[in-house]
Structures are given as C-alpha cells and as structure tokens.
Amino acid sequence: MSIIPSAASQLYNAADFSQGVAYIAGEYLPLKNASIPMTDRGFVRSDATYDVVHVWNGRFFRLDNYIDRFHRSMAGFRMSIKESKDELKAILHECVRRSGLRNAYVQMTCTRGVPKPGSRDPRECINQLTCFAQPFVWIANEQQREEGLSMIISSTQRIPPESVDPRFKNFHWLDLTMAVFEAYEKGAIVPVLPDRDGHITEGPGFNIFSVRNGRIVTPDRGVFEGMTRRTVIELAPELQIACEVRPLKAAELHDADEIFITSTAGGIMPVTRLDGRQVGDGRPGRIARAIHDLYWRRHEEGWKATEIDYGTAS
C-alpha cells in the first residue's frame, strides 16, 4: 500500500493544511473538507473505535503503544483494517508532516462501514480507516490547569463493562455527555461518573487519581486504561510515590488530600473543587505538581518519543 499523496490531494496548498490534515480512502486533504458517508454505521450506530496519540515538540509520544491499543480495540469490536501497523504509522506521520504542526492531536478511527442495501448484518460491512492531525487539544484551559478544575460526581452511571467494555475505546459517549451537562448546571467544569455500586470510574476523556497520605489511587474497573494513566503509574516510583490500582469509593474521593485527572489531551491536570467543596487547601497539590512536572520533563527529554521528519512541510 502506498501512503504517498496522490495528485488529487496535492491540489490543496500548504495553507489549507494549517488547521489539520485528514486521511480518507488513500487521500490526504484539509481536515475541514473531510467527511464519511452518512450511512456508515460509525455515524448511524456509533459503531466505531478510535485512538488518539499526541505530538509534542515534533515527536510522537508512545506511538507504538497507541497503535497496539488501537488494534486491540478493533479486535475487541470485531473490526480490522487492511493497513499494517507500519503502514498506519506512516499515514499518521504523513498527516502531521503535511500539517507542519509541532504540537498536535492525532486520531485514528475505524468505522464499521456502509452496509449493503437492505442489510443490517455488520459482517457485510467493509471496515474503514480514517486519520487526522489537528492542533493540540487541551481538556482544560491554561487558567484551569494552573488553578485547578471544579468537578462533580455525576448522578449518571457509567455504562457497565458488561455491556460495553471501556478498555476498547469507543463512541458510546451519551452517558458522559449527559454528565457534562450536569456538571455545567452545577457550576463545575468536569464530571466523573460512578458505577452502579458507587465506585468511581472515569470522566469524559480522562482518568482520575485520588491522593491520600502521600499515596495515589486510580480505579481498576469500568475505565478506559488511558496511556497517560499508564504513564503516571510507571513514573510514580521515580518520585517514590506508592500507586494503587483498585476500587475507589465516592466517599474516599471526597476525603482526598488531592485529586488530579489524566488525558492525552492535556497530561496531568489538578482538581481543586469536588461537589462544591474545596479539595485539600484549594490549590493544586504537591504530588500532582510533581507528577505533572516529571511527565512534561520526560517529553522534553524525548522519552518514549518518535521523531517526525517534516521534510518540506511548511
């Protein structure tokens, strides 16, 4: 398979790519011009999986890990693509190269595809790969990252893993979206969702960590196992911080000395208010700051990084 841009895609000039580049059906085009068929089950049934890797200072972070996880998600949902892992990697590189972005949010998506006329059989669909690169996305703005986020524990329960396994990244976001509306209505910025037993799971696009007596805890079930979450678990021993992966009750979160969230879209972000009450002293905590600083220092050092050859990209 060739990932070299066709003559058609080269008709778009460099300026068109400044806000993002998409790859669809062998073509590279400006993200604003990208689309999928309205009858693709990825659109009409949320029948899709995806993953997001980021680029920082011109380097992918943990690219192979993200691609491996994307393939696990596809296998979990009985999907597959014709592109090999190396070909997919080349496509992602080309999206970023053509955009010229040094800090980017890069998504790879597999949709179920368009069914045959009159058919409801998902086995008859040809799964479709689409990719795009756009400027880096932050869950929280600069002020929120500096001062801390306001969070609620939502009254909306997370979809149980017995129904949809959250370890396979998916578009089933209506429970998360309803929780976002609830957070806004209560004057907060982000929600975290409980499961049916009252254990904390995750929020829209992020994992959560609780800090108590110098130890950090993150939920072990009903969550997407985020790459930034994994990175925190790996980096904690360097700071001599104990990390537990186990059930986390809402009451325990309310008693936390610190709370922080993790996401590819922003790294490590402190939470300073929960359900209208101050967390700790109401400022980003010492442990959250230490993990945040180490996380971004590792980025600057090129840890687990893959360089991008921008070539002639503007």
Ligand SMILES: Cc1ncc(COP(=O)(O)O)c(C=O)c1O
Contents of the next structure:
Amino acid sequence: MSIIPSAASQLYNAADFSQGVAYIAGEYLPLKNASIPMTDRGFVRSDATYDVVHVWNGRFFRLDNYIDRFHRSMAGFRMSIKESKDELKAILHECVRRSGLRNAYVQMTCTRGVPKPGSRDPRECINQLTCFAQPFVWIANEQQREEGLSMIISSTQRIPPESVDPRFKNFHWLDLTMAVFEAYEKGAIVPVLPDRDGHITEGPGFNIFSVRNGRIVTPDRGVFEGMTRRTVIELAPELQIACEVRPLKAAELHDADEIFITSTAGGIMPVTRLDGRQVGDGRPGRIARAIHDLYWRRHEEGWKATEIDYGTAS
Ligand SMILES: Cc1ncc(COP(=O)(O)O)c(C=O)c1O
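Alternate state requested, the form predicted in complex with the named molecule (shown: the form predicted alone):
What follows is the whole complex; the chain from before opens it.
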C-alpha cells in the first residue's frame, strides 16, 4: 500500500488543501471534493466506526492511544482494514502535513463498505478506511468557554449499552441529535442524556464531570471512554483532586458545585447552568479551571505529543 500522493492528487494547489485534506483509496484531495460511495453501509446503515485525534501547535496529542482506541472500536464492530497502524499514522500525518494546519481536527473512519449486488451479508463487504484533517473544531465558542455553557438533562435517553456499545465510537447519533434540539428549545446550548435508570451518561461529542466538595465524578458506564476524560482522570492526582468513576445520578448533578464537559474538540469546558438554574455561583468553577489549565500546559510542554514534520507542503 502506498501513502505517496499520486499525480492526480498533486493537481490540487495548497489553497485547496488549507481548509482540509482527505485521504480515500490512496488519494489525497481537498476535503470539500471528497466523498464515499452512496451505497457504502457506512452511509445507508450508520455501519461505521471512527475516531478523532487533535493536532495542537503542530503536534498530535496521544496519537498512539487514539489509534489503539480506533482499533478497539473496529474489532468491537467486527471490522478490519488492510492498512497497518504505522501506515495509518503516516496517512494521518500526511493529511495534516498537506493541509499545513498547526491546530487540526483529524478523523479516521472505517465504513463497512459497499455490499455485493443483492447481498445483505455484512461479512461480504470490504471495510474501507477514509481519513481527513480540517481546522480545529471547538464544541463551545470562546464566549461559552469563558462564561460556561448552559445544559439540560434531556428527556431523550441514551441508546443502552446492551444495544450499541458506546465504548466503540459510532454514528448512532440520533438520540444525541434529538437531545440537541430539545436543548435549543429550552434555551440551553448542550444536552446530557440519562440512561433508563436515570443515571447521567454523556452528550453529543463529550463526557461529563460533576464536582462536589472538591471531588470529581464521571459516569462509569453507558459512555464512550473519551481520551479527554481519560486525560482528566490521569491529571487529577497531580492537582490532589480525588476522582471517582461510578454511576452518577441526575439528582447528584443538580447538587453539583461545578460541572464540566470534556472532548477532543475543545478540552475541558465549564457548564454554569443546568436545567435553567445556575450551577454553584453561576461562574466557571475553580477545579474545572485548574484542570483546564493543566491540560493545556501539558500540550505546550509536548506531553504525549508527536511532532509533525511539515517539510515543504507540496
Ligand atoms: C459520544 C461521545 N462521548 C464522548 C466523547 C469525547 O471523547 P474524546 O475526549 O475522546 O473526544 C465523544 C467524542 O467525540 C463522543 O462522540
């Protein structure tokens, strides 16, 4: 397998690449020109898995961990790709290099593939890898990150883990998306979804932490095990903050001193309103701020970072 760009992909100039670069079937092309076949089960059945790693200041964050997680998701959904982990790393690197982006949102996706004519047997599909790099995406804008987000606990329940295992990253987002509509209708920005027992799970693209008496709590089940969540769990002891990973009741979230959410797309972001009432004193909390600062300081220091060699973008 070659990751060397073909003559066709070199036809595009650097300007085309600056808003995003995609990799499909051995080709690098501007993201806006990239598409997958319409009958790929990834499109018609949400039969796909993916992962998203970020690049900050020209360096991937925790790249090997993200790639390992992508492989776990593929195995979880009985998928595999022909590219090795090293080849995948080289492809992601090349997408970012060609975009020239220093801060980027980098996605790797495996779709089930196009079924054989007349076949409904997923085993007959050849799973397909596609990747792209685009400018860094923030779940919350600057003002929201500064002032804190307004959240609701949605009436829509998260898909149960017994149906679709949320530890394997997937496109089954309609529960999350319907909850976003409800949040907007109620004047909030983001929803968090409960499970059928009233435990808090997660929201569209993020995990949640509640803070009470200086201790942080994040749900243990029914959630995607986010890399940012993992990073917070790892960094908390450095700040002498106790962290519990256990079921989190909605009532507990209502009693929280602080709430924050975590995502590759933005890091650690405070929530200052829940279900129309202020959280704590209504301002971003001290603990969320401390973890936020340490998270970004580690980025500046190059902790768990992989440098990108931009060379001369062709
Ligand atoms: C459903 C869901 N939960 C949590 C997260 C946060 O995970 P990470 O910190 O790895 O971005 C994501 C990220 O996209 C997600 O889609």
